[in-house]
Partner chain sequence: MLSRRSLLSGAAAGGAALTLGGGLRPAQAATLTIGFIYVGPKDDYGYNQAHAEAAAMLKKMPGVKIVEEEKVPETDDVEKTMESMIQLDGASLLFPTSFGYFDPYMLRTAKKYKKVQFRHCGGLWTDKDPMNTGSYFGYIGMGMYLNGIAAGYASKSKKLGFVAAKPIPQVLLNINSFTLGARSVNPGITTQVIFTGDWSMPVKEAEATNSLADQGVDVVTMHVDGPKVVVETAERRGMYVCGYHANQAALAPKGYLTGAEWNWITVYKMFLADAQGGKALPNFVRGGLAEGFVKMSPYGPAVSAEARKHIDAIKAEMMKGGFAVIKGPLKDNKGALVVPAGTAYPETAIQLESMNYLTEGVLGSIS
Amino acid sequence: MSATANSKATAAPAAVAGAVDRSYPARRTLEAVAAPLAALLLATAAFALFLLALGKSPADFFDLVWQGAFGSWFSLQNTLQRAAPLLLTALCVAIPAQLGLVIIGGEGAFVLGGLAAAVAALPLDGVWPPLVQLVMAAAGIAAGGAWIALTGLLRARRGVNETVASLVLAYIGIALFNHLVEGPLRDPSSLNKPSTWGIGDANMLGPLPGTDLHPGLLVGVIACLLCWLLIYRTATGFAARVTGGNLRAAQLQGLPVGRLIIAACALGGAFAGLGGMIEVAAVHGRANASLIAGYGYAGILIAFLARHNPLAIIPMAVLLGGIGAAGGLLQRRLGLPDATVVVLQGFIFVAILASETLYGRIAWFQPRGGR
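May I have this chain by itself in the form predicted together with the partner chain?
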């Protein structure tokens, strides 16, 4: 895993060089910003050529992307709203990744979290709404956490590969979700769109003051900040990174590797489950197939783009949200098929991921003196 190798490699020289080379941390941050930006430029240039070859005007295209994603308060809100669920599903990948685990089954935790939250609200008719919302959040967190913890358990206790286990469990989770929503938990009055009973208007999460944005954005940003603190500022986070860097060393140090694995998976799944709860409580008002919208899978990509750094997840989620928000405008104004933005996403992500190779290659960004 190069991502975890990175954090180890960058952390160690920083400690040594820090005393002499005071501007190194700033330059290191700059490097982490400059590389993906350069990649973004390169990808858009390549995509412009693609458009030219098709006889479309790249200028119009990028103008519309700007208009649709960031150009107005409405567009910006559109972008941020699309980014909101992705913040939490990306954490479901980024946290286990600190231990070197590749979890790609966040979708299952997300939908089951949403379902558990919707069901938890049912018996609480007439209870004070904030309390109901808390119970829903707890249910979502528990369901999502348990689902990914199952992957962690299989990994830690049985040695089953976590990537495969989480993927397969996501399919199973979605099947379970569909079975429950269209069977035992179905509200018979949900006619042509099978759903659970509604949680009630009173229990819905309202928009953030002065915006149309639901609180999921705020929750996601706070979660990212907290995770950053957990990973980079606590002993547990340090233990996790050591384990991710070198499993054998961690075991020799007596770190509880198995428990760390299960805990990291549970925490990641908890965030995905919370994401599902927010979708239910802020958007849908009930659990149904609308929850299966691929947020879990999009989260994988964002986490890797952010190199599993919770703070970097925020801009990457906004980038993906922005492309999604612009997609509609491109279809309408340029008559391009919806797949156009998928191609653009592909170009951008290939370039940003390839830009990893630039780290450490440009001398100016590297530590000076010391040694």
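For clarity, a rigid core is taken as the largest C-alpha set superposing within 1.5 Å between two forms. This structure is a prediction, so every number in the text was calculated from the model and none was measured. Residue numbers count along the first chain shown, from 1. Compared with the form predicted alone:
- Relative to the rigid parts that move between the two forms, the hinge contains G322, whereas the other entries in G322, P85, G145, A139 stay over 12 positions from any hinge.
- The angle of turn of the smaller rigid part against the larger, between the two forms and from C-alpha superpositions, comes to 14 degrees.
Here we have the form predicted together with the partner chain; I need the corresponding form predicted alone.
Excluded here are partners and other molecules; the one chain stands alone.
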């Protein structure tokens, strides 16, 4: 009887723990959704106080943001147009983040990818346009991938902090871009705004049927879907997440940590470089200072808002794209500078960083059961 009673007493907590454990994934998902939403609400409240200090109405501000971002078909298209490059620069942050890396140099890969694409098209005048576009895409991918892979190489081989290295390389990349565009690669006819020679109207990417949207949006969405499959449905993605969870354990298991780091950085940079190519081929038609628009830096915020989940990057990119699209309307209606939306993005980023410190520390979201 005593042994039976003891076995029942032991089995009961185990059964309870098992029942609680089955609910843990749902609570963990809820925490992953609730954390960025709470951060957004906190940032909105703080920004409302900022507007009140300026003597502006927060209600009017957010109403105009809605109108400028989603209030009409024209506004929605403008929002999606701005979201297209953000999808790809956010992946530049999200993919290396699976290994615990914080890469913030996507801006350098973006502009160098655009420059490489523009240069690649120059000797192909008169060649079949789809082939030229493929060559441009390959050049942009190679340039962006190589630039961020250099950060991975420094981290894997020399232990250099990837955050510092990627930021420094971004500044170097932008300086190199400016030097080449304003110097050796400059079109002499570009007087007021130094630019490379144009890629030619025939080589431009046309809009999607029935819209004014360029194909970059479709490319970005497909890239996010493929990256989600790579991360969560392949052995390579699982190895990357194991490495990000515990580097020492991954090394003990014999995983090729160094190669994973370099490959993840190269892949992330390749997406940023592809974004630069699309911006050249679909919007500007040449490489110039308009490429340095902060898409790489905005991608950092989007990736953190999405908690580095490629699928969550899609709505977050649309949200940030909408905020950026409303800047002109805010300037005209409220007399606020266009940079006000950047201030809002700053509030959001600070709130997201604050929410990261609480993630995993709220008892209700953690595993429960007997001890």
